[in-house]
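The chain below stands alone and is given in structure tokens; this is the form predicted on its own.
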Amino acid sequence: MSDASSLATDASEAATPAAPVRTVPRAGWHTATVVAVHRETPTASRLELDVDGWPGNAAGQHLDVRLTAPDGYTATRSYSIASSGPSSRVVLAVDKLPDGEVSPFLVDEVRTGDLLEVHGPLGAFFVWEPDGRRSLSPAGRVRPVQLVAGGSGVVPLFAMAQAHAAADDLTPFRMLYSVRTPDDVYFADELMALAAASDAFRLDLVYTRRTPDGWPTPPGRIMREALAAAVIPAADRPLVYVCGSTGFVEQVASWLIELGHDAQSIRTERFGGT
């Protein structure tokens, strides 16, 4: 994600969760190794980091990048993190903010060896988990999972999305992601593999500005009515996570709820303003 603000949790989140909150490793500061850097898109980077004393992370939680200048001025931003579990290696996504005090360092100037403050992982509510059962509706059925990602939104549902497939679990999972170009994909090569090698997790991709040739529709942005026809219907009673800039996940919950979806089931994730 972009540094533009810190990142919001809400979900049309309300008093009685709808699947318990997991217990997620404590918080703490430390120092990250930058052991890989590549371009990710043509505005963001892929960082993998080794983090000395990391306690391991839930697919969707989140940490915190502090730089310091040599005047001791320091700037803290909050990045999604896009990979989960035990390991100390955490995979980072940035998108670049031209006018950000952190992302532009993180995109263009950081190197492999290159040593960050980081502070996490963070969050327990836009998390999800495999526990070897499966997510049930209140009736007992098995419950789906719809993320919605808009932009580099991906990247915490990214992290989920792998975490379903690594536990080898049947929960259907289905994944809308709104991008403006076949260029700004994130995880392009990853999410077609994740696709292919699972019934269980369909990826549906809307592009807004740019599509692949023989795409079979036009650009644009979701509208309700492509959102109705794209996402786990509400009678199945999915649990649904949405992540996005703030008008991106405003939007679509509206939307949600004006389809029929439980406000209690969507857990939100925004970026860009609060």
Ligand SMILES: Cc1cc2nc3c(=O)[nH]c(=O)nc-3n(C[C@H](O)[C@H](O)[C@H](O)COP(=O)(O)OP(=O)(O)OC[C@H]3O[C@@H](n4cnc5c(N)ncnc54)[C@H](O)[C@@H]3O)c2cc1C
Second form
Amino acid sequence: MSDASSLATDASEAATPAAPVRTVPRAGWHTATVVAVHRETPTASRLELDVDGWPGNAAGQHLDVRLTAPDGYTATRSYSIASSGPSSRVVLAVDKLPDGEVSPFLVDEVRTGDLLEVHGPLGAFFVWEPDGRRSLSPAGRVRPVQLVAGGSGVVPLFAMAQAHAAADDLTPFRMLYSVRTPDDVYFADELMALAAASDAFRLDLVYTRRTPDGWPTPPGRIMREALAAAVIPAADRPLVYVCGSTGFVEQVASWLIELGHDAQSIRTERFGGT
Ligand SMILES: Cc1cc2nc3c(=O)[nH]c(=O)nc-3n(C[C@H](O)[C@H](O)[C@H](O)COP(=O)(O)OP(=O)(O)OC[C@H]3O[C@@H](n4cnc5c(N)ncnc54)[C@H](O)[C@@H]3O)c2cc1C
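Right, the form predicted on its own is done; let's see the coordinates for the form predicted together with this ligand.
What follows is the entire complex, opening with the chain shown before.
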């Protein structure tokens, strides 16, 4: 029997189609100009960057941001990319950890016109790339995709959902997204629009602390049985992407395995924390 420690974590199991975008990082660091900043949730900001020399990125990849203090001290953190494709425009969404070193600066201090150093794109395995309308093979070779997000872990999964819609890809996509309250939903309008626009994308929200008025279930963390009810069944052999805090990812992944999902079909990205 598999466990969460045997989850696929490298490119050797990758089954994604050929990349339309160059995804290998160029050496060194790029200069990114902040072209837009807005408050995404009460604790998070969305940053839109124009990155000099950016080679484009696939949905699900991340980059490193390096901040340098006047005395030369540097701090580097990874951030998933909410956008994808060949453009030099890169979208990030950063949640503020109040006692953190880097995230409070990115969320509260960064302004339009500021320059940041970024390195990437990074990550070859936690990616999804569209296969166009060929995805709906009657032979059933194409596997549905289940996305499972906790909090800011939605960032790379949103990039995948957007890439899916932009390509008019008919692979069945389903997203299960756990957030504290309705105010904490990242990309809320875009996600609702994606779900409304296509039968191939379904969005399921779980609220852990406060629900919208009239919500059918009380707030609470997602548990094993609720997870089983909300994800594409193991019998349909979905490719599953799970992203969020380390604790969230490991709990969800171990439940998925208990529910019969193949460990090699579960791709995970851990943001840290517990
Ligand atoms: C591949 C990857 C992609 C990521 N993408 C994103 C993203 O899109 N958006 C985003 O907001 N963050 C993302 N992160 C997390 C990010 O890299 C930082 O860890 C986060 O912003 C905290 O940095 P900090 O310097 O503010 O906190 P630190 O000074 O590093 O840590 C402060 C305290 O918070 C704890 N901590 C660190 N990270 C987390 C966490 N994620 N959750 C809870 N507690 C934590 C530390 O243990 C420490 O106690 C990603 C991480 C990885 C590895």
